[in-house]
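Just the one chain here, the form predicted on its own, laid out as structure tokens.
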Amino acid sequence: MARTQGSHSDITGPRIHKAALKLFAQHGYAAVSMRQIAGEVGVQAGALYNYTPDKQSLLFHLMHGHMDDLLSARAGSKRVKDALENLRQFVGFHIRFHLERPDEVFIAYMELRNLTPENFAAIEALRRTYENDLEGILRDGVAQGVFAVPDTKVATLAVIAMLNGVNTWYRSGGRLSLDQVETIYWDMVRKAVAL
């Protein structure tokens, strides 16, 4: 099948992407169809098989593409010896880094059904590269005798996913700024390891 006129790969691939970002987003996966994503673009059905082999391809690829952005940028985040300086740094990023994502973090966490089992397995892994991060920060705060928790791993499901709150109600230009919300957040969840 020939190519869309002034269709480009270069261009139309990151297209896709986003037009599935974006429908997946707002209809969740199993509603969403080839066709439509394919509408969205403005290109034909069967041209995006040009540039994914199927609809599974391109949620892996979308959940994929966030955890590696995610690991990426964290790995840019200096670790210090204080392991309270180094949650707080974590809170902070966690929040700031998906406030900017809400479509990626939504599909992120409520599409990961939709995988086939191997996919599942390697965004699982993904994932749990995170949590592990933030599972050995709260580690070294219990031997350094700063943070009193009982399961580290239990503990850092909690916090991610009271962190992953924000995205729900946040509103940029709302009552509170966003520093006052990482503020907040991090005054709990510096309560919740605490001694």
The other form holds:
Protein chains: 2
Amino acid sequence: MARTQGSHSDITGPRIHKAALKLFAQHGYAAVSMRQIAGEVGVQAGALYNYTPDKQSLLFHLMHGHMDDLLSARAGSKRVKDALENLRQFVGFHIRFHLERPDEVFIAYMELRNLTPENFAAIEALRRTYENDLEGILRDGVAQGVFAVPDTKVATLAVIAMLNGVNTWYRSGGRLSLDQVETIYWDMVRKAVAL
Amino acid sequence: MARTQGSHSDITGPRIHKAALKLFAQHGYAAVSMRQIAGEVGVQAGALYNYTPDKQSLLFHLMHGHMDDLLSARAGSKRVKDALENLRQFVGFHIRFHLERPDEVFIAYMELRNLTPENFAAIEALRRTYENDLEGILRDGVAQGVFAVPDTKVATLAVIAMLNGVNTWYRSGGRLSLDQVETIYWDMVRKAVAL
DNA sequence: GTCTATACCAAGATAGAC
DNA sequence: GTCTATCTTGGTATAGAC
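What would the structure be for the form predicted in complex with another copy of the chain, rather than the form predicted on its own?
Shown next: the complete complex, the earlier chain at its head.
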């Protein structure tokens, strides 16, 4: 039987972040009210402020946590000597990581302008770190003579933009399996940077 | 000398749309108030309702106008027999058209979820038309044996996603000229769909 | 066509009881 | 830790004077 009062502190915090994640992704940060989030969790709006100082912190927490997850997961990938293999590994990692977290990814790209300047700078720095990882791979490949890209920075952004596009259309259970998607994109990326 | 009262009807309408465009692109539809838009134009909030029935119509007008511009401009491009040449032309057109209208483009991608379902469907249909144009080129190329893409639909979305990425970083007067950007992206797209 | 004034409602956030 | 109640602000939209 559902309680309408009393303490739920053991799970409320995470539930608030989950609800905010879902609602921000669905309607956008600015369009979602603290009351909506509270309603989704099943508490009153005032109770949210036991877990977050304000709405902005809620957004920042979600985005920062996502970027931390991304960089941690990526840090677990081993680099080898062969740049082509590193690139193949990056493409697979990127697609899978992002498809597993559509809401987080959506927010991370759409809500940047709703961050305060300080929070924005922090997220941007993390994003830059991730991009530099890929750029390093491309630079290695150019140095090794296995890639031909006129500008590694632009190529980095182009590859990431292309891969991010997957999230806008892929639905599990659809026409293509995850493996097929990965193969298709790897094929295009590989050729795009090829000699 | 600035008037604080009186009729400005000859220019107010377009100025409202310009102000809304700028503010929506900067802060997001949901975060911008009618009062802000009015302030940017230099009228009182109530006056806006002589030009638009509501805020939603303002957004829809901007997005629909942008998609109409896109399709009209694209319709002016001549198709030739050579698929490779058509693709080259498409890439150049897309980059230039979109870089000339960063605010409109930004809104067209970011504010889709703030459209009512009916308005969303209308915009989606126009976007689909544009995508089908590119997909037709890719299909021709595959039929002619000059392109190798495992899936024309996915390749279409991948190419567009890659090209759209330009808008997130390109600034005129920066390190690269528009011609250089176009060359770099054409190089990658060409190779990505090559045999 | 724009103004001032306002109706009406919902926002973020806080206070104090339990 | 959550509730109810409320403060304060600002939102969209409308009415009626000029």
